[in-house]
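In the form predicted on its own, a lone chain appears below as structure tokens.
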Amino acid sequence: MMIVLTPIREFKVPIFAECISPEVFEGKNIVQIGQLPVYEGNREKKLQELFKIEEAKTAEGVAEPAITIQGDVSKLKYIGAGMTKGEIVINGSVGMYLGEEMKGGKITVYGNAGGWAGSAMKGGTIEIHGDAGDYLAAPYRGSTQGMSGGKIIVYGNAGVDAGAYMRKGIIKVHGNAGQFVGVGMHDGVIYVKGNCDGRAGSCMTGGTIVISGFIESILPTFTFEGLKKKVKIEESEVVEVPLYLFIGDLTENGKGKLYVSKANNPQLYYYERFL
């Protein structure tokens, strides 16, 4: 069976609901379930006081234990943190910190999500059908541990650095992205579909970035290596239109690839003179 939450009202302040995880609610009735702990600020609430809870039949495809949430809960932080198995659905948008330190599951937002959605995660899979805020997967300040596992689908735009200090694992936007994409890099795949800000592949040092659309300028830190006719993202996905190498950050003796769109990028055109 399925749980199905439902918010009682609407929230005005963030809400800390760690307890929202596939495998808390496993082997617990609707009351045990009721009874979990949530913050809402600085108040313990019980989750009952703020959500309506009922079962329903999980629905086809969706992996068991499964959880769905009916409904704008853009104040509440932390939900699928550490998740290991199951589902969650959220059929609205959603706050910061969904998924964090995720190993297994897949969560589903019909919504936006907050930032550092997937911080830190090592595995599974997180869907984004809105845009995605800053920090996507990226660390906590002053931590260079990144994703290191799983995959992340934004089929809006993300902001701010993401994937910084990425390890591993796959990230695709397919809108825009911010600056700072893939700051620190050290492996994994980002590929963004649409425009970014710049500055892309900063101090990164391994990895893979993918801009399909257009970028205003190259970091002066990267060397250009030429032009390829495809990339592969995985294996179901390869990229086959001319695109710029460009190798980088040389200020971290990085080895990482940036890959450019030739076609929306007429600005770079002077690099094939190095050719």
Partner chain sequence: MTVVKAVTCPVCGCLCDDIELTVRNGRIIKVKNGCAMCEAKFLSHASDHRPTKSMIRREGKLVEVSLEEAVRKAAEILVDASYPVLYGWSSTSCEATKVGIELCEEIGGVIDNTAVVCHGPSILAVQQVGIPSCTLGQVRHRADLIIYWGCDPWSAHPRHIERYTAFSEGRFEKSAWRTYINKVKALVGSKKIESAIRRLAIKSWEPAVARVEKSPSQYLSREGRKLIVVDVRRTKTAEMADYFIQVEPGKDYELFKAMRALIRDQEIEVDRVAGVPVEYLEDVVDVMVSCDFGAIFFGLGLTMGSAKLKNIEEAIRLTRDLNMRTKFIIMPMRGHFNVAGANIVSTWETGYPFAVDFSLGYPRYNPGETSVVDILLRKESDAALVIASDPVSNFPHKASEHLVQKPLIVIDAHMNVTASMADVFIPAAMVGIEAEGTAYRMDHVPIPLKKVVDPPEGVFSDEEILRLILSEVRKIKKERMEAG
The other form holds:
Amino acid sequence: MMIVLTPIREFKVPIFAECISPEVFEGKNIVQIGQLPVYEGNREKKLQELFKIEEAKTAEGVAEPAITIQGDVSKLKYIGAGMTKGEIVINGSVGMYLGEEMKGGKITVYGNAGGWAGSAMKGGTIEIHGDAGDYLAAPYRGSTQGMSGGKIIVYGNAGVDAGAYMRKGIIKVHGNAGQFVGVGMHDGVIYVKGNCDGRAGSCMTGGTIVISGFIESILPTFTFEGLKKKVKIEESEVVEVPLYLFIGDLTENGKGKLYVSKANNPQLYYYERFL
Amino acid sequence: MTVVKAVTCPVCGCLCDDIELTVRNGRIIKVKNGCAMCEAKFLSHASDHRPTKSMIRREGKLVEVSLEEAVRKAAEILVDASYPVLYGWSSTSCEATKVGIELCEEIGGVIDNTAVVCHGPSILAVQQVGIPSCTLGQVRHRADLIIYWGCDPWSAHPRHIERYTAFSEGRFEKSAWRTYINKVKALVGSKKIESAIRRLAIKSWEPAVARVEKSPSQYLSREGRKLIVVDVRRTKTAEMADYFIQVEPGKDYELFKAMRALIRDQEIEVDRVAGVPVEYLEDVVDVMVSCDFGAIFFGLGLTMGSAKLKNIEEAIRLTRDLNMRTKFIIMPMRGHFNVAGANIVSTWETGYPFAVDFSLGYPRYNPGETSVVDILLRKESDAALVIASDPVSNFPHKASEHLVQKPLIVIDAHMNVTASMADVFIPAAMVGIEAEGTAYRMDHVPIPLKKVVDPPEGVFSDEEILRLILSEVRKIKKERMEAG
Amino acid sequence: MELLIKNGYVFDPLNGINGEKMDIAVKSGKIVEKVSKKAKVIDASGMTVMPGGVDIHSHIAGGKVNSGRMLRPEDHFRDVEKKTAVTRSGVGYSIPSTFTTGYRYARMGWTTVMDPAMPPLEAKHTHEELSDIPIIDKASYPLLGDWWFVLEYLRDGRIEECARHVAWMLKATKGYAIKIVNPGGLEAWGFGRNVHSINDPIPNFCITPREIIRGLCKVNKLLHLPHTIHLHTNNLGMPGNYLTTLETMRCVEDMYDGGKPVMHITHCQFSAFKGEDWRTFDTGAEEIAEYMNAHSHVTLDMGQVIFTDTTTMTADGPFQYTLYTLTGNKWVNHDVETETSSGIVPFQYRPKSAVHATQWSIGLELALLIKDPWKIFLTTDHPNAGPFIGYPQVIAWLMSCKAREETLKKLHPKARKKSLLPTINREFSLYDIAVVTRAGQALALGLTFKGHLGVGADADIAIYNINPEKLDPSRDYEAVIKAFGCAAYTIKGGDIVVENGEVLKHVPGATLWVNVETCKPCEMEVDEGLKRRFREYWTVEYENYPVDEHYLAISRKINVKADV
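And the form predicted together with the partner chain, for comparison with the form predicted on its own?
Let's see the whole complex now, leading with the same chain.
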């Protein structure tokens, strides 16, 4: 069964919509789903007051619950938070905390996502075809328990602090990433195909960051390890271009690996004197 | 004529409480011990331009109304809103903030204080890594190395150096300036002392500047208290320092990183960091690890620098690392006199220091999401109450635009820019002059604020006005509930 | 208002009542002989009735507690309390916000809580928070063990002046008792150092921790304070520190005259470590208990570990720094000029850590091996060894071997092997529980109107869903946990504030403080020279230092007359 949600009107104030999650919808009929509570600002509403709710047939044999949202829901927070299975497709932009702490299933966004998408996620997949906001996969304020599994693919750009305190899993950004990508990460892989705003991997203790584009400088607390011919991102993907490898962050006694494309970063040439 | 002693100055985070005021006919006529900002503030209470009547906007114009009418209108605006914001709080008393939080909870709004545009990033950094700090007296008694980083106390916290740090006299650390200041004080007025100190500072303590290639060793080798300033430009404080490091704009983060590496005896593979030769940095770090008690004070130069909260995180980590070798503390230079108090009260009542969202009936917090500037930039709020603050003159233009587009209530002692754009304006007494209360110094020491003179007739304190609005809000909610 | 609690099984150890079925009458906030026919009746048949709980040591308010709250949004963002028609909203877990603190204590049937660490300079902050905490009565102990005036007077042997200054300080801070934390260590920490035994000289002051402890013990006697000195030992949290603890207890033996105890050692679990280092870490509970069973001049509280994620916070700056270096967790330090220090480090107690598991065992061993329950009280040193909402669990461990065995099974094997618990069969009765959670604590605090249900006492009463004739706590300890976690009724000052775990009323609680009348005025109040010294010692003015009584929502002054 697939539920299709279409916003009835334009939303202005933030909406807390934790209930939009496959397992919450599972086993409920349209009427029951329509009664689910959401908060629009400080007003408690029913889902049906905000959305037209319809049921659509899914392909034969697909048992997993699925939700499709048609339209802009960039004011909606916590869609798919904590989900463990099923699928959410959003044809439009979405608000903050998409798939926060999700454990399984898949979320696809054909639009942009707000901040903290995949915050502290544990498993499953998030695909964002537009841009991701700041703090992609990062944990809540004060916490150092970042993303611990799963996969995030962003086809556009990512904001600052992508993959902060990451412990496991993989993040791929096809566009550019903001400052502090992989800050404080322990393990896992972050692959930025575009450029990076700098300070990549600060305070990292482990894990791998690969930057194919331009990065102005490497933090002084990374040590140059040499020139590599290729680096493996995951089973099916290997980046085969010459890359500088740095190890850090020394101030945290870190052993993280920071790979930076040689071709796109001629300003880092002087490190080669250490070869 | 009466003289009131031990008055607390409601201007900056130093919260000097040794001010002496002379009052005649309900007016303050003389201010002793205070800095220029203090003097100006205390004398301003009797300004002719003080608004004393409540106002409501009708057909585009602010017209005078009774207090009751203004309170009723304000309460209606707040009850009708789905996502109101309550902003300001840093220049009022903790008692007023408490009522503000209760009001915000009652109407399901977002309450945020001015920390969000100054030391908010410092708080976020503390939440990530903690902070080794102390009260200011501890610095006065013990510190033999003072570092001001990205701040200019000489201009923004004029008595900080004299009362708490380099020029103060403590149990274990004497001030090289003490005798000099005392001598001059006996001879001349306080303003002359200030200029005299400055002249002396410029003459005898011409600091070396790292950027122009002067090695720190000769400047930092003397005995006694030492003062280092790190900033992007040569400020007045920098002119007084023993050593001045001019950091390349936006590169403080890299400088912290490099210092941390040096403290840990790690090799740095570049020759210069943030424009400073590494060998000079090595000398500075030597001075840092060999002092008995070091103190770093930082300001908006760091919190608003390119790395924002990460700058502070790294500064704190540097301080933490230094504690492996000696005693070191770090402290933000809080601006408004009670911004620390606003954070503190908010924390004990809600668990969070600023940017608290009550729309779900319980406190939620995540600056970036629940911070007022971000809410305004996303155009999410549908009403606002601003108290003791002037956001329109310092918020980003787009944020101010949304703020004034929606119903706006302003409570302030003065008709500032924000107040002039309000839909409801209620004049308030000046806390610390015309109303009492409690404020917290930048080091979290609570100090009482005195009521020295009466407010203009018909003008109430922030706390009283907020109580009126709160009870009106409850009345309206009850009326509506009964009406179904 | 009148109230009659009928037919409950009453446990009131201070009046020797052990589970008798009887009625309790309440009028105008006090326990009375009898009430009129108009009294509201609570049918407590089949239930346990006790005096409201008393907590001798729980960090619930003040600068350090609040810094802990500010430090840890991740600690409380999932544990929230929604606003209701009668209650305020808030957040919980290890450092609950003020309103939540009051509600959660009241829900468990606790009505009096002592905050044990108030830096005098920041006393206004502590009182602002205490006044904000609803329902429960409370008090706070000013930190005086490293106060320069104390160090200097004791160094110079001027004990009477010292006593008068302490009396002034209690008044100025609206404090309740003399708190001493790692004496001398905190002053040394001002320059990043520490002291390591009670005989170490304190840098710059030519005095030892032993002299501070003995001196303030004497001061306490001269002032006739209701509580004893309240001591957090030197070397707290260090392997092998049980020796320091024994030496500390011995050093005041001669001051005991057979009457009231002269010293309270708090959260003793943290001071009963044996072993050379963390690898050889072991329990020192047996030795401490042996000493306690042979002496009567000391009382203790447990500081029982609960396996959870919590926040450690003490005035012991150097100890908190050690904890930071051990864990690498975020660290707050806050030294207070002329007076004290403090530190905060988040901490997770795990059963699979040999050290944490042994710490868990030590707390229970102390409580069970010390034969007299009037000598050791139930605390978790909230939130240091665990948040106070864990008390019902601790009660279950004390009442049931089975509950202890269940937990023992989950421990690190090394800790399980070292634990003395499998050899201990003692199980607390409900009467013993009433001693260690109320009566004993009230007695040690000298709170004559709390902790019992005799005529004239405050009508603070907890009623639990426990039928002592039917329930076997040893077997059915889960029911005990449930009952103590959610009181059937909590009555505070004659008001029914909680029913079946639900808060019915948001009433303010009182703040208790000791007003010592000295024979001569304190030198600080009359000597202009000392007032000048005040300005040299602190960065605030003399006039702005004391806590005005208006900071206390309800001020409850306890007058005592001093010898000096």
